[in-house]
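As structure tokens, one chain now follows by itself in the form predicted alone.
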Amino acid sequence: MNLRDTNLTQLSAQTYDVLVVGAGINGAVSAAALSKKGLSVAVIDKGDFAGETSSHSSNLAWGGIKYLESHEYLLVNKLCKSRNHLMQSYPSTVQEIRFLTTLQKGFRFPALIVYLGTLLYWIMGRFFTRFPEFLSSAAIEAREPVIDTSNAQGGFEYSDAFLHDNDARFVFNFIRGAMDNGAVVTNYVSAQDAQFIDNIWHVAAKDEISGEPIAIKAKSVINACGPFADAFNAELENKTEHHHVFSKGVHLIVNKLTKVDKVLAFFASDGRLFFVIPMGQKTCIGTTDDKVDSPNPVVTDADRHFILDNVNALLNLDQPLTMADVISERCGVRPLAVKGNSGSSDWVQLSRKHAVDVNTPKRLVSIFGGKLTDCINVGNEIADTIAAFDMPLPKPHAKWYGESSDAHKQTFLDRAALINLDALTPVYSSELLSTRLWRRYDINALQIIDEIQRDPQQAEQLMHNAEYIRAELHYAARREMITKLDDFLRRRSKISMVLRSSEILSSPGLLEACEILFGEQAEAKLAEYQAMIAQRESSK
């Protein structure tokens, strides 16, 4: 029996002190803390872990610098310190990253003026970080190249956080903290319906694989669906204080367009913030801000061709870019917090901060907005809030984040170099081996050494340019939940950004690696993947 059968067999065993349902950043933080803090904790989602906004984000955790302009300072000083305390905690995944800044000539603001903003923005950030520079049209020219410095009056460079691999995978290592502290997680299981009935949550579930009912028994509730929280309430009938407008962001994947390993940030056509970020050996451009309606966001053309004119005309590239250079896609919505019927006409001014409302007497909390920087503190916000529900919590200073002690990375680093596990690293790879193992695994990595430990051929790279060996792909089909080959290629990895569909379907190795991760069903996965491809493909 795999672990997800395992675990959807725990589901209906026992009454839980909380179920969470979402398993996006929100409800993986939530679970994490309350597992570590003692209690006992079930988590469903009706599609993958971090399947839908926490997994198309611009992998930055960054201090808010935009919301200088709206004034909103209280807020930046608290996403700062949560910036500062993030890159604290996990050293080897969310680390500082320069961000080179292009201002046009006829900007809203002199270049002056912004960069007194990134002045003020590093000493509200504690100067924890390096010291923001003014820059001179030439100097920004000499630093990168491709930059278009022809209609530029000059910029700065700054600097904030981004994630080393991707957001999916962060929000899952709090979904196995939570499994490794007793919490029993299931992905693709839906809630159907919930009834409050003698002080006890009944909620009717069902296997979104298999289509088999679920009952599932709990003293109170979190709603932490993300952009499906308000549709989830309604079900409930349980009104809310906020609900969630909707901003879609689509991000184009193509080969590495820079010499730096620095985010380049320009204010696109529409006036609003414009990125090119580095990706390894890709580079990831966008964002859109487009109000829309539905927390299912498609890419239209407009989206593409808003993206490609932007980096074309901002950069100097020997050939403009076009769709036949886009490796992938992201598109989600980011869901913004607002209060009672506010949020329609000024929306474009709206923040990521979170707001949680509590129905203290069903103990039925939902979490809307939040952004992946502000990820501890609502881990810790909902710990508060269910104790308040006369739920003491059993261990309640239990700290649940953060990367494992110096002494244990300095093992697995000594295990390492016992095998000269650096020197199997492909020439392609961005990263050395050892890196690139404890970022993703932590502690648990170990595992994976004793693997390469037991059959040297473990180290071996499945698919060429994916940056995965095959221990890895052993690991996860013990511990990672891989229910369908997506949620391998696209969230426990990021394959599938990094690789043309094309590139991964032609692959010798994907084959064995749905043998590994599904065994007898791995022909019927990989068939679904196909499709899943196929379908996406004449979709565009």
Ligand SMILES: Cc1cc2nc3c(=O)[nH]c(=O)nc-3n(C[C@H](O)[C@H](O)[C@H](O)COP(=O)(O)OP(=O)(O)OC[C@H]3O[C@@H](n4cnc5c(N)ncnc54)[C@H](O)[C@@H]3O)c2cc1C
The other form holds:
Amino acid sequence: MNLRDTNLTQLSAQTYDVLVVGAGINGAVSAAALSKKGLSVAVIDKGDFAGETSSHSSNLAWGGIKYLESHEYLLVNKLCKSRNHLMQSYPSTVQEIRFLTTLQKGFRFPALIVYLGTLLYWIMGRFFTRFPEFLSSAAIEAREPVIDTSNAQGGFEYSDAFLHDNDARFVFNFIRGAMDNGAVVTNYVSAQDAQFIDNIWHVAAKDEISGEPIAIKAKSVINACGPFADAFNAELENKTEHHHVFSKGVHLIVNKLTKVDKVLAFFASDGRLFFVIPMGQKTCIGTTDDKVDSPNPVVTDADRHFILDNVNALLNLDQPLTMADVISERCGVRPLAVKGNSGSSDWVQLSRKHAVDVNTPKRLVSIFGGKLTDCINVGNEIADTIAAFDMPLPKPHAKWYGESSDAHKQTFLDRAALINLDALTPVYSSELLSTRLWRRYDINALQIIDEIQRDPQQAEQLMHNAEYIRAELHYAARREMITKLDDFLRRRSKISMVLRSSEILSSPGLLEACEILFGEQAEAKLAEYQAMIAQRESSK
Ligand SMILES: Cc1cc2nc3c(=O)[nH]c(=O)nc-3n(C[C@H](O)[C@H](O)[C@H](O)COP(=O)(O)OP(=O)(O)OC[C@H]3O[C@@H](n4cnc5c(N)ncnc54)[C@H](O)[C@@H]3O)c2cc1C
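Got the form predicted alone; could you also share the form predicted in complex with the named molecule?
Time for the whole complex; same chain goes first.
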């Protein structure tokens, strides 16, 4: 039986301490924290892990510099602390990056005032990152000639952090951690309804692949449904203090535009922050920030034009970017927490604070809003909340997050050196193989080294430019619950972000990848993916 089938059968086999509904970042950290602290945990998601908002972010772990403008000093202070903690805990994954910021003439503040803001930000960040620098227009252009400084008043460079692989992979590693702690986790299982009877939650769930019903019992439930949290609470007839409003955000991925690996930051034509973010050999540009009513957003031509028009106006490109240059798109809604029914009129000002609402008699917890940056705080807060339900944590002080120790890393690097792993790095790769494998798999990267040692062909790339080797596919097939091909291409890896669908579908290695991932179902899963791409293209 594969991992998913095994876990499916276990979902109904016992009464869990906690059922986490939703496996975006908030559900993933809740599950990782609670399972490590000794509770029995089940996790379900109606789609793939991080299949919604948590795979559409800007991939930044940032202290929220823009909230200084709305004087939210406490929030910035807290986010800076969270960012620093993430950088310390995940030195290979969450890394400092410079933001080269250009201010246009006529901007609402003079550049020097904004620069003083970055100094305050740096101080609130406890001097953890490099010092911010004030820059003239000429200095900006010297650092990155692609920036059009003809209308610039100057700018500055300061630091924040980014998620090196991508958001979905970051989330998945918490999910995998929860599984390693004994949690029973399954993707493509939706919670349809739930009733609290005799102090136990009886959740009616559905396997979205087979259509079969599944009955799950748990002493407590965490509603981590992100943008769908209100809908799930409505199913449960659970009245909450908070609810969500949605802000749609779109990013476009294009070929690499910049010389330097820095985030280029601007204020777009609508006055809001606009980023040009390095993504390996590609560049991610965006984002939009528009109020929408639906949690299921789509990219419109207006979104595409907004982003392309801004980037063409702000950069000196040889040729203006057009729709034809877009390799892939990301589109999600930010679930923003508001209290009661307020907030709809001033939603642009809404900060991205999270809120946790607790229904103590029913042991039901709902998570609203939040950021990837704040994920460790969310995990800790949820563990404390569950413990307060008279459900003591068997190992309250167990540490549930963070990269393995330097000693473990050295063990991996020594093994990598023994087989001369880095010599196998493909020429077009943006980094050494040992760097990438450690970051993605931590100490489990030793399993990949074992495979390569057994069979050197395991170090070969299967798809040109994909930065993914055969041994990783075998590893993914065993441990990463790849249920659909898109799970692998879009969320465990970022292949479908950096390669066009046409390149992926014509890649000679694709069928072999499917065979490794799905065995005898390979052709059916490939056909399912082809149909998904065809449908997406036809709806553009
Ligand atoms: C454009 C954009 C840029 C952003 N940039 C950043 C950034 O740079 N840095 C940062 O820190 N944050 C950023 N954010 C915010 C961050 O991405 C979100 O706050 C975070 O991902 C929300 O996570 P979540 O777990 O609450 O929701 P989600 O990731 O949406 O997860 C909810 C999950 O619940 C599942 N679900 C829903 N209903 C059910 C059900 N009935 N049964 C089972 N499962 C269900 C869904 O399938 C989904 O997987 C950005 C957001 C956007 C949209």
